[in-house]
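Take a look at this single chain in structure tokens; it is the form predicted on its own.
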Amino acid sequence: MKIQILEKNDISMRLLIEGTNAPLMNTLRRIILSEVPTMAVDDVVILENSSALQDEFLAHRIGLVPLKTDLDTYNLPENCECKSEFGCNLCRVSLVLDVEAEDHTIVVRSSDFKSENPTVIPVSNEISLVKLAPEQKIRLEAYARLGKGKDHARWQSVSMCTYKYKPIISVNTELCNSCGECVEACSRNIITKTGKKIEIRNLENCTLCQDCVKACQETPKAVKSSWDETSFIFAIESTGALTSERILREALNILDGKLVEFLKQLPVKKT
């Protein structure tokens, strides 16, 4: 297997993958949605609330804002030695929302948390949980514990976590005429018109729509798109939790760890 890194940073990552198959790559796919485990807020007490906002809808609202997550300092709650329902320093962080509108209206947003944890905070100071008139209050006391996409949406590491094909797009120089159609079908600008000459540029952002092909008016079609089945580009964008190179490694460590227990379950072959 080989890996490039087309793009990274702190957020997002997109990698070129190749010598590997569909059912690899959808593997680590649903990992990474349902496995990597973050924090969130789970376990919200309300100690008054006189907004307009039913407190359900705004425990629901704070339990999707996404927080930066310390995997190293916290345990999954299954996992702490202290068994306990309501959680201990090393499985749960307390966050206070105490904010009054006094004479005008106000937003409260997620930077009017304070955190037992400097680290464990919202992802943004600027995500709005709900609008105050004057004289309107909310205190609560909200509990963050880490926990895992597959048991709430809540907990799942990124907005977004795709792969595709690599495209393959040639051009056969001795049928096409460089009428430049397929350029002007092609959205993405991976098709470009040089003088004369047809060339291919930024291949990776190909979504394999065909267009350029159906644009080529040459028979049999100068143009072909096609894609390659044991190469992938394979694309993470993070909720603001960890890094998208922390989710990747984790959900490695993840499949790591299924593999070694299937070994282990496997019946031993008696000779």
Contents of the next structure:
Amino acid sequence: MKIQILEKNDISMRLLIEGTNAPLMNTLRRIILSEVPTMAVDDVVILENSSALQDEFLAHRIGLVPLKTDLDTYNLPENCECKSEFGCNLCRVSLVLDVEAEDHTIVVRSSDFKSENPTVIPVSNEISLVKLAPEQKIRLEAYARLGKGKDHARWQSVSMCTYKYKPIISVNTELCNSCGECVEACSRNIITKTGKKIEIRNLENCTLCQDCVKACQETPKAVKSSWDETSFIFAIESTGALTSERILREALNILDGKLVEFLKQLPVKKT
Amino acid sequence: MIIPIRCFTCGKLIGDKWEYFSRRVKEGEDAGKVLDDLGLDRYCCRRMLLSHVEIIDEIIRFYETGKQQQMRPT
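Now show me the form predicted in complex with the partner chain; what you just gave was the form predicted on its own.
In what comes next, the whole complex appears, and the chain from above leads the way.
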């Protein structure tokens, strides 16, 4: 397997993975979507809420706020030694929100949260939670836990995780009359014309729409669009809770764990 | 009511982008360009901001005026 990084930063990552197959790529995708744990609020104790939003509306909004996750310190509640329903310091973080609008309308933002652990904070300070008219007040305590995407979307670590075959577009120079029809048809600007020559660039952006083939007037077609079934372009976009690299690493660790467990279960028990 | 925290379809964070978006659009900029600047490249996230109406502003006016009436001497 050969892996080439096409693009990488904390939030998103694009890889070209060669010499593999679709089932493995799909396994990785499904693990990233549903098994990589992140931190999110799942219990809210509302002490006072005189805002225009109902308690459950507000609690739902708070739950969806992505929190920066520290996977090395915190345990999943089901794996934590405390075995407590309420949680302990190793599986729960409390965030307090205490805001009152005094004489003019204010916007309550994610930056108003006071976290027990300064590293577990909302990924953005600008998320508007609710608006308060004068004299309205919110006082609540929110408890964040680690969780998995398969239990609820608020724990999903990515907002996008996709793979596609590596496209192959080729122009047969003997058949091509450089009419430029395929250049016009391509919505991704992959096919360009320089002088009398048709050139292909940024091939990884191709969606395999086949528009270039349909546009070609020659018979047989001068443009050929196909894909490589052993090469994939794999893309992730994180919600900000974890870095894109960390998500991929965690997913691979989880896959390893699952395979070890599978091997352990494999031998037939003699009865 | 108020801008949703995340995109309904993909789950991308959009709750922190509304104020910037609505301010620039009110100033007369092209909405599509502002969405590009915000890094919203999928149509699911783009429709979240494009089709949003901040109704909470209308509702909050009732509370604001209610407050003023209370304060008015009788």
